[in-house]
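The form predicted on its own is given below as one chain in structure tokens.
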Amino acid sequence: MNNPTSRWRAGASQPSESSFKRKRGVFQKDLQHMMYGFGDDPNPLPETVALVEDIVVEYVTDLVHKAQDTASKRGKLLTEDFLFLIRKDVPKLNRCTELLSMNEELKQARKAFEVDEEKLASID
């Protein structure tokens, strides 16, 4: 794999090399089942895990730090810049703006109950 301070633009603010030390092996479960839905093994070998693992943190670790990089103009990461960044990757741009709008909906939802359970606790 490659190292990932090797891709720091000259200018850019360089992380300590203590915050690439992350925990192996937090996502192994999640990425178990996922790679089974997409017809893997129901149990891939603990290296092919590991390795997924290891690309996938990569690749969000690596959009993050791009998303950082748009933002710092503005001062302030929002989601906005996740999804420029993603323009390009149609199926994944359509992907993050309906589970936003599902996480909305979801969010107006539970508003609702909490309402109702606020009458309902004042009418007892």
Given for the second form:
Amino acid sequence: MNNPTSRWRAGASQPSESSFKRKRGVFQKDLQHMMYGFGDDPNPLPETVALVEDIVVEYVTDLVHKAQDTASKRGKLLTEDFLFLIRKDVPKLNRCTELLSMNEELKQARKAFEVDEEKLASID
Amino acid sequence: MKKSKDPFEIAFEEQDESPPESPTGPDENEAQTPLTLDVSGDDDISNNLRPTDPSTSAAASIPVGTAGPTGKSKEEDEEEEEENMDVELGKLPSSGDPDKTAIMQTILSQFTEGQMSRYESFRRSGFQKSNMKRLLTSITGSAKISMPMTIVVSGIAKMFVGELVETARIVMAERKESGPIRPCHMREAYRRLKLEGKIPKRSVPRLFR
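Pass me the form predicted in complex with its partner chain as well; I've looked at the form predicted on its own already.
Now the complete complex, all chains and molecules, led by this one.
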């Protein structure tokens, strides 16, 4: 109370161990393009972008906390916990299953690509 | 629930007023200023011609344009957002029906510049995997966040941003305002989404914000 500077300095020397030392504007660039793509102005207002970032971070935080609640019975946090959470929201669920299957496809394609390269190398 | 019908129409009407030379990045804002300048030098003529052409073609193609996005808005979310990953924009995925891809091709071929630019932003934008992973790690406290989990959360978050922006545009339409979305619209949109139950509710109240 008497010397606020020392308290401030003490807080700054601590390493950022968990979520509360969040920098502003982490998603700013991505959000600008995203908001334009979804219907906003080509140059969204900075305060709007900051507000959307706050909303999104809070949304993700609450989503993860809820997923952890369902995952705590099992132990580990899995992707299925998130899919369970959004099961009522059909567009999101479809989109996520699509993303996951595409990820699998790309993984298989990359593995096949590496196998081909090995074959080519062994021929030489 | 046709929530995405109006915001796209509003956005297209706005594209008539502002030059549709919408940049993919905020740095290219200088391209928009020639519209407001007088036609003084020869340099400006080419700049001034380009904004007028898309606006007339935008006016001509708006019936098609509005039919396109309104029809594709839900399908868009479900199917065509795959280009978010390493795949290029030109290579449309063949995993859907050939009918749907054919319809998409016809729609895309009739896009104006502005519409194409916005669509490109829509497809390509996304949250950086590294940033999202860092955020997830800091929330969960555990170090192991798998890549599929990051992908899923990024996809969910992107669609959530879409819902926010579209609802904010609906709010603006009701208030008969135009221009960029302001924080007051966004807060109202957030409130409405909360009423609809799309926001996960905290069982424990948030302390020490």
